[in-house]
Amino acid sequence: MSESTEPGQPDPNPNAGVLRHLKPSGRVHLPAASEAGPAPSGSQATVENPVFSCRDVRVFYGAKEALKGVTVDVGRRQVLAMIGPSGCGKSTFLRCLNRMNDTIAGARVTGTILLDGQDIQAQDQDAVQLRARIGMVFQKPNPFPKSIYDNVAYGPRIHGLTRSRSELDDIVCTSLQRAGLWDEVKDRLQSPGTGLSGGQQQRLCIARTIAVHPEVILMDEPCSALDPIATARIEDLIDELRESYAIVIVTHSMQQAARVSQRTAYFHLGELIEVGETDRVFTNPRHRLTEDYITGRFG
């Protein structure tokens, strides 16, 4: 019963709060969603001056259409969850943004993705520089074979961002600082950085990230291969890089999803079914596919 509910009448939104106490089983009583076809192209696809702006985006390997003519805007500051079953096209969109699928034979990418109005997939547009803009954090951590500091400040030396080791110290030490590692590797910057731990590990990946300065941070799983303590760290983190950064993140987890966004996508079968505000789309999903993935009735 919410709030304002008056004693003894029927609770006008018995969904409210259900983000609040989502269960780690995730399944939870959604009011009956609509049959009708994918629906992001209204209004829940569009955000007011989006940093990435997508339309129609799809992707060929070879002859097999992998992603479906997908539509959506990245909200400035704010974090996007995409969300569905494997194999569905997340992760494949996800590389989109900074044309990684460039690097995959057979790949064709179509549509307009544009950053900050430009449009990357341009010939004059340089991919080495979209990708300083673009940083991305893996399922896997994977620090370089070098230290601990050498790791931070890999991006900011090839790029060309620092004319002095006191600018290179200052952006290791602030970069260890925002990504919440700092306290804990400061006495062994010149260790190696896979000597750390899982967590820590991805924490020092984030860190390398925003060293560059980025305009957007994409996360494909970023919490797949952690412990629950660790992915605590890593969610408690997005939250306070969004009030900085634009963050895509890729997760199977629904707890996940609903706790870090603010908005929240789900693919199916390479389509874009549904995008809207997480609160909406997870109470209130407007299509059945939506509906029976977060209750858990999927397949």
Contents of the next structure:
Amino acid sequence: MSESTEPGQPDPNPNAGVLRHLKPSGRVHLPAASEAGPAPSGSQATVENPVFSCRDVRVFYGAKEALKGVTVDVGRRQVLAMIGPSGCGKSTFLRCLNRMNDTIAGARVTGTILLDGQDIQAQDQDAVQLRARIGMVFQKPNPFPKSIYDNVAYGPRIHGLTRSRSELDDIVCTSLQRAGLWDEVKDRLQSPGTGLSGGQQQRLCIARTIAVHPEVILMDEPCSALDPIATARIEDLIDELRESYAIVIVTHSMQQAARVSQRTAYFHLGELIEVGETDRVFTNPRHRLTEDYITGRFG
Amino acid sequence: MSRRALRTFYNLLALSLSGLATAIGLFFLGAILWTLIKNGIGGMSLNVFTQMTPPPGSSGGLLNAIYGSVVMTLIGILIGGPVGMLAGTYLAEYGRTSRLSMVIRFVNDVLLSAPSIIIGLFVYELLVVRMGHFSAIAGAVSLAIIAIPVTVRTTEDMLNLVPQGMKDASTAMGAYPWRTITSVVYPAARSGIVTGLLLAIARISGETAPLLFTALNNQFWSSNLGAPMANLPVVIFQFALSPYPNWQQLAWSGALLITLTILVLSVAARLVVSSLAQGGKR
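Same protein, different form: I have the form predicted on its own, so give me the form predicted in complex with its partner chain.
Zooming out: every chain and molecule, the one shown earlier first.
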């Protein structure tokens, strides 16, 4: 977790990610969004029949406002990529979508987040039930200390999705197949999931996620701990999964965002600066900050 | 003296001082073990494990005391272990930063370092006075109270070692906290928790003061939990202070026996931890 911007804990060096990518010129000045005028995020923020519909979402950690009014929709059967420098709020926003911010003491979320038209922050909405409908893949592969089989069977078991062993076997098999891991592990389903390589572990985590047929899959820099070959496999997988799921992916790699996503959202210091068709955002950014970021002027 | 020579000298000085301190510590440990083995090994025979504690002057063994110690330690850990584990789970998983948790942690630390004789007196007032007589169950309860803070601390520490990412993964799957704890966190921390329990057993198996006020002693075989029961620490205490050579010899043997048991438990705990560390590296 060390490289990630951990929500809840103030980042000791919010520019670390920026500096890491910076050429020798030294310190970088992150321009405040207000210097460059208001964010025209309204224009392409909405889509027809969205899975998620977020309006003016704000997150506070104590008194600090980490996310400053984000308005965006997540479309069905498409990938929304969220890019931006470290500490810009993209992971924080991602964690709003399955209410993982609830687990952080002192975190407070305001605004409206509708999943299929239903307010996920409503008083009577059980966060645990909600998370069963939304899969999440983390930055660091995190298989459970169980066998490969039990890792994938975890979700179906806790939600009581199957009535018989053979039904469970089927789910495990199809999930591993869809995650592109079946051929590599079919002979050792009972060996520990932690014994796999990093890329395999991440595909195992994806198999575990899709085993419960979520409506949306959230991915928080799923490839940042993987080598290029493993990354390519995960990206292919994301492309296949898009046929059935809506996917929201946080990434530090602009190439990755360009490769896998249909829409891209650019975050800057807790604000959503620009969102639109990925091709359009990368070829014809409307906002100076977006342009500076994608052309590598900073970040 | 050149700067370099000075540095070498300081380094040598620090090294010798730490070496000396280590040697002093190890010397006393070695001396104690050596004394125990020298005096205890002679009395070690089958009789120790098969016969009851004898009256002065006749031959006998420690069977009833060994039995009593095992029984009271087991009951103690059966009561104290689960309570300590659940409290440690609360601190590590549910409470975390709550005010209640901070109070519990503080009180637990106080309890951890409370003199065991105080705990003996407490249970004396709580159980012995009310029951009207000493009993094995009172002894077991006082051992349980000593085991609780040890288990709370080790359980909390071990659960905190489980990566947050693993817990998050389970939470994000839509698991309720209890499910995450029982299905993911406990299995991940299993060897650590077992180690904590072993250390708690090692700790309470040598306690004398609390048993003096609770289980007292029994010269005869007794498996009645409501009656006084013999146990190694109190037998050693009583026999070692006696003027009778055969009692003194049995006290030495009993002392050696307890020490070896604790040694074995501690080594076992170490082995579990090192296998855990290796498992974590893979």
